[in-house]
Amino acid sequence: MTIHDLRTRHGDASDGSADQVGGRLSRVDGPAKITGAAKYAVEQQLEGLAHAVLVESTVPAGKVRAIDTAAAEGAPGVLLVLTPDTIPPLKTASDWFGTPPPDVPYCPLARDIAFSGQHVAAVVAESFEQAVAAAALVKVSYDEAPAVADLSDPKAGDGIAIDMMTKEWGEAEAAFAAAPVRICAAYNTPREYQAPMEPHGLIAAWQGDRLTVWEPSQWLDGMARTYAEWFAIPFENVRLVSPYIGGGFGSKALALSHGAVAASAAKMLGRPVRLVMSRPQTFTGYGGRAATRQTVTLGADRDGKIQSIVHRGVNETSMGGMWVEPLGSVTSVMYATPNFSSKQNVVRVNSVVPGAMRAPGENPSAFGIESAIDELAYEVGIDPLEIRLRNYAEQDPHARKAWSTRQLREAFVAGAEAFGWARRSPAPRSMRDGNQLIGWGVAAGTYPVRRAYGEALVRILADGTVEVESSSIDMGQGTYTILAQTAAETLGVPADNVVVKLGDSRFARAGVTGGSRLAGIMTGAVHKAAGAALDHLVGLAISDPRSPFHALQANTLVVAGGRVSSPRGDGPEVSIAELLASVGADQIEAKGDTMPANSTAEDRYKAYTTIATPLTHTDGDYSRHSWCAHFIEVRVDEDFGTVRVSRVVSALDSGRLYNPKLAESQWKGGIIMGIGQALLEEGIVDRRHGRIVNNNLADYLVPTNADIPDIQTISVGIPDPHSSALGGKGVGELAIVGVAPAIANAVFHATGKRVRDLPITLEKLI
């Protein structure tokens, strides 16, 4: 196996400057994809690939009482049938903290039955065509038991209260009660799903005791500790591979039981054995973004001034498993107040385990307080863009510590001066156009700055090219274009030059990539290694006596253009090639890493395989977090009460940024789906059967090219060096937040109806 070498083929600025950190540089993924080059995990062609298919339940709750395999094992080209009873235990697998794990047998698939869909056989044929069929012969019975089918179920209850995401200072509902202006209102969002265009699926081969899986991952490092502790092999005996991913979305960190399955399918028949879901099945395969419930109470003075918030959540998570969507997230951060309580509970129902979707926590958070915000600021009679300035916090509220940076006065004002906001009419449905309602809403956003840990080799080779590699990975965020411009500018030589390969966990280590952590490691880890490859070149032409520069007695020399010259312009000028050559060097080679310096061999595979070491965001003197501001009009049908999003000016503060060009790329992104959020995604539940009944991308809604507007996106950014070695602060996850809020808020101003409920659909608005 090869990974694609990318090399970087355009760039926007004429005179060289895309080529360095904050260029414009076109992706260098990009040739590669459009023309059908790139290779993605599961399309390696091995000698005697094997196909899976998986048979899922069909009942919510309950235990599998029989399992009828006989027509399926003898159906045509049908290689093995696994079931609980026939594949082999494995050993239990520490969580993504690193947890040691209970000693306790693993089985992918299922005997007692959480949710509808979970995995409990599958069938491994010589064609996939056969292995579906097949599936479709086995015959499962099941002990049925009560289901609890979402958050509104009778049976659902309160939950179980997460004493660790309570946050209070002050005396938050005593103000409340005091105060002469107060709101309370409840927000809701549903299920969402991450819904990437590439499905989950694998492609596992053994040799000896050597796995390698082909896999769309956003975490390789963390994937293979996870089959290396279910197969009770060594760490370094496997290899995933990840050249490209066609979408994640937080989706793809985790291995999951159908790899396991895989890679036990493939250890049983000796051949390798490729496993690919159906879009159905990716729906309940790995768990999408938990509904949530949120109450905000905020009590104010007449002048809009908050003096309290009350904030309580609810999020659902599963039977056998637990995830936290921290709603206090933004809550607690955004605006100032001398008392502030948040409270979280989660409650069990019968589906898969929830997991992380772009912004998890900061997302729903954001809708719940930047919608009651709007609603105060309704109430007191203020300007929804003053109110939010008149409550700014100039530092973080829950640290009590200054924020490293926040430009979220100059995106409100930026913000407001690109969209026209100082000609709105403040009163809801003001405005119009014929028998269109326009709405204009505002709604800000954060996320903080996850810091972690990443290393990198940078390689000068003989022809005076560069290679960098990491286990790091590209989902589509640019990853192998900034960090060619990276080792570009630190080594001056033009970014055509640097050849990056990501995507195998044979390379120099790298944590998750998720919580927009990636670019500000990895632009570190390069900027390192290539600082000392090219330290060391340029101690070899001072001090080789058959280096050209040898008799200059420089201390110093200068790299730029991929030649090598005396910084006094009196000494020779040679390519860096030609300089290799006359000390008879092959390459040299450095590895940089983010690592303390002191860091042991356990520190460094804790840092690669677990989330259990990253430094918080407000770790040390500072509080760090990307911002944003959102201004969107919507165009409301008066007759129909159908929402158009027609506008979108956005305005972010994401630090410096390394590519400008794949940042606006990102914050549009994150904005589509904000939009998609609002007015269209919604995990709907038969309640009967606890089926996820819209499982495909026809019923499921995401945005299309005709839901999108124009989005004008503005950066409002400066350096910020507490939370980069770089400078730059989180792109991907921040521009989904407040979106949805904005929308909501838009909505009202056109219609005069409030609502707290996503998605924002016709019937809601009559």
Second form
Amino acid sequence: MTIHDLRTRHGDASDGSADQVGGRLSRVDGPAKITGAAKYAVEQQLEGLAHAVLVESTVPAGKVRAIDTAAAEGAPGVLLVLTPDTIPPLKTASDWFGTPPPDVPYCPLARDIAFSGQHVAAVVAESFEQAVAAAALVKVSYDEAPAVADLSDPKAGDGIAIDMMTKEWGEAEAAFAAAPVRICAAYNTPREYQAPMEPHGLIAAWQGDRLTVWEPSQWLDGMARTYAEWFAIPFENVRLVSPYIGGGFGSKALALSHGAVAASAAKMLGRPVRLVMSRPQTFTGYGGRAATRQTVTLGADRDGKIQSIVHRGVNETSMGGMWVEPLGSVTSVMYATPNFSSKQNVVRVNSVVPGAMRAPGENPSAFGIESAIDELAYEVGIDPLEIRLRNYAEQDPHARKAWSTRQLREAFVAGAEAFGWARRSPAPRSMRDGNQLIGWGVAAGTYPVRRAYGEALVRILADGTVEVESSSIDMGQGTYTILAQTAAETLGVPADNVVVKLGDSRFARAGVTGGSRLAGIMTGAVHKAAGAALDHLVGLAISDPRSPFHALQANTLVVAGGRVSSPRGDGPEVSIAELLASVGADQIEAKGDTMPANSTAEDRYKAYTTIATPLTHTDGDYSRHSWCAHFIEVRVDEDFGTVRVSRVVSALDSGRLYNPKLAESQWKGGIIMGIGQALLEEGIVDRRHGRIVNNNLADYLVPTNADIPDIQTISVGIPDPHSSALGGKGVGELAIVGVAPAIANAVFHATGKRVRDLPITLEKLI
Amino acid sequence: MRDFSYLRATSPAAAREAAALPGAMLLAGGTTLVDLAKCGVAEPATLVDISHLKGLDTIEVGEQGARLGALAKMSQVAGHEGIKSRFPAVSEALWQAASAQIRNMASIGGNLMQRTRCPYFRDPANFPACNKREPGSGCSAIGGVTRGHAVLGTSEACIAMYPGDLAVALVAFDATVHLGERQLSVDDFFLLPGSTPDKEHAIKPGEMITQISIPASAAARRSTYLKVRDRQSYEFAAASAAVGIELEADGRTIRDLRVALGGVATKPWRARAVEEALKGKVLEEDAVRHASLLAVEGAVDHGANHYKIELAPRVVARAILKTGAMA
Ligand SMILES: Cc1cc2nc3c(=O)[nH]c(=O)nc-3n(C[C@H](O)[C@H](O)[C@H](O)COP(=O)(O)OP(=O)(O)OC[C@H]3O[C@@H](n4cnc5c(N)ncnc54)[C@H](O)[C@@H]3O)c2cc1C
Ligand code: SF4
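Having displayed the form predicted alone, please output the structure of the form predicted together with its partner chain.
Next comes the full complex, and the chain you just saw is listed first.
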């Protein structure tokens, strides 16, 4: 046992003091955000800052015939008008798998239009207002071509089969045909948007062939790589800075064309350039969640035992890009079935390429299977909770491996108990309060444990305080806080004495913050780096002749509360600062990473700048997932069809919680977003123009506080040693998965109407 | 940048004079105007700031009725004790509108003048055709996304919905708009789109709303504003109703009834047919539900807004029953 293992508690998920992993330390970045001291990317004040504004296509398909920039160029304050003809060509960058790109030039402004809202020009001016006014003077004419507006466009067709997504075992079709009970229904989800509070934007500045980019980023190293490749400069020459992020939800992981435009303009002008998307532009400047369609077919015994699942999924992608929203991801792991078939197509439409949004794949997938099993429950007359237990998957039905941990049964039990599920009256429309029909619904959710690598640097300073550095990020999920706790616990110092620095690509490297992987990776890396620093400190204390512990001849020492002493308490006790002073060290620094020991520089570069990670959630002997069960009460007005969520109890298995307070906040955030998805959110397309018309936050509705009841979350996780170094699984994405079907199921229970198209708006119920 | 001049009015008379200049627009709380300037719909040459004018923000409530200064804030009127007790529907219409921040900024005069939320109207770059913005250019909404559009009072030129809440309560209780010397009933102040949807109000250049008066009535005292919407807060109405009832001494026969609809029409919509059908009748559910169907007489849908025709009568019926049950 090494010295730091002693202090690492792998205990109950909710134990621990604030100075330890598992404690309920409040967000250490909270005061800076509340007081406004936290500077977001585009708030940097730079000498000579110029302002860029994008001009977007107003047609969904065709070619730019001409761009008349004369008026814009003559407008006051205008420095530069960029068009496909005047912006210098860049190099094409590799994709996020690191696939070597074709050797063709990349132009971030489009000549060939593939969607309405595509960037076709940009204006740079002395002030933002001048740039906005001049951008309105840029006249673009088009040769329009016919467009495919969305999935339901008659021209959309069946799309392209994605064979990689096919999962099959047994004889699904035959078993379905032979099953005594059969359910078959189609479930649709619309385009949804991440809608972060902080819109996308950046400041780009060049010093010679070095580029600094202040940009909200879920992946500094990946985005730095893209910028470096675009401008054909070494990776080291790009510095990305992103200490604070006003929400990402998947949308801020990639360098996008607007970033290339801003960096190009900065280079051409020799001045820093700021570009911020307007809120409407955030609906077309990058992709939200793809619209999806699924057919779920369940064959079962009369006692509700599933014999076969046949699942077909379709998601939209853009004309030129490829986005696959893995629709069979929950379908294939949630329930035990001897026969299974899942296939998926993607359909090209004239939209921006869709992107990652909180639990891509799992989220819509769960809406399908968790609605379908509810339909089966009513069909066979079994309680919706009971039918889930009857079909409980004791192992991963697809990978055929044991679960690392699966506390889903515990989640069902704990959630049902806290919710009072046993008091539910089974028949639809059987519970009411005046004009309000009351419905109770349940649904489960899951998210795989995605794993990758991370690096951290831990520095013990002369005054005994500690610095942690990593190029990973905190977009509100709590990285600053849990890394302070990890370093504090490992080193034996108060968390208040730890300063965590994140969001600078000069720091120790990290991969993408997506797929709920960061906490598990980075606590491991910091734990390792802090352990190495501690070993170094203790080593000095024991071996340096100037150390007060030298005479003791001990082979280890204890560090607690920032003070060093011998394990038996028989020697001196000094502060870390005093110890460092005595041996004449002004700091101790150690780097730790979670890569295999023999990794090369190339391996490391690849690990942090691509997502081509070799660690899948089913590597080795186990299948690793987080799990949850949502119990939701809705009230539906029988005249108006309005649905209000009145109670939520969710029991969740995220393994060990590094900080229960922050985990609960993230779960609640996911549940709130799930309520929005179920009841409100929908990008509405004008089919004639191939354009989203509700591209602002007054018309694209996300929940307000008034829409959200008290939410009770219950942690049922246990430490999972197969999932991460300190035993946690995933927190950020899990809780949204299953909320929408739980609400749809509750609405059915309330009204007897099954709504299979999200969102569940009032006209679907009156 | 799009330059405009800014003029801070020193008196109502000076404001009116300045407002008569070509391209001049009054600026009160700015919550509509600044928004529309940002989307390129409003391009004022001169902004005449009236927000600092003294004496236009008073709220008086007495036996005769209420007088609301045009610059009174939505939140002040909503929270005024006299309004809450004598005109509950007015207070409820206001506090269910917009958000707390907007209600603290926005004026009563500006509230009446707010413009449609039709997404095509608000996006000139992408949708040049809009008769309300550019007379004769066509209507982008017809045949497009119409879920939020009107079903009552529409024309071939425009189907845009009037989104405000306050004016619905005002039209129910026969309020008057004071434009300096000239006075108009709120009902006459709002115009139907007809073939000139660009003309929304019977207000002339150089005129300014100075005050709104609401006569006292028993129906206003026993009134409610019921707003149904997708989101619980901070959203415009899918359908709403302002209802006031006066009962006979028997406590069950309807002597006076006021019904107006929001969220479904091109202007605040008085539903006189419902009123007439129920006056003198005993207040009971079946009769109310039946009569409420008259609220959408003549309604025309454009596909996705069909639900409003189903919804509006139900909102009216619920509001009448709720008001009738009030002590
Ligand atoms: C996101 C959002 C949600 C909203 N939700 C709702 C809602 O649910 N219900 C609702 O009712 N409203 C809602 N509103 C509208 C809001 O109530 C209005 O914007 C506000 O009342 C306008 O008042 P103002 O003082 O800010 O007007 P301004 O923006 O200053 O002016 C608006 C218009 O009125 C003119 N004007 C102002 N004062 C006068 C005057 N005295 N005489 C003549 N003309 C004048 C101006 O020239 C301008 O054309 C919402 C607004 C927003 C932005
Ligand atoms: S409905 Fe009226 S406001 Fe909307 S586009 Fe048509 S004309 Fe313009």
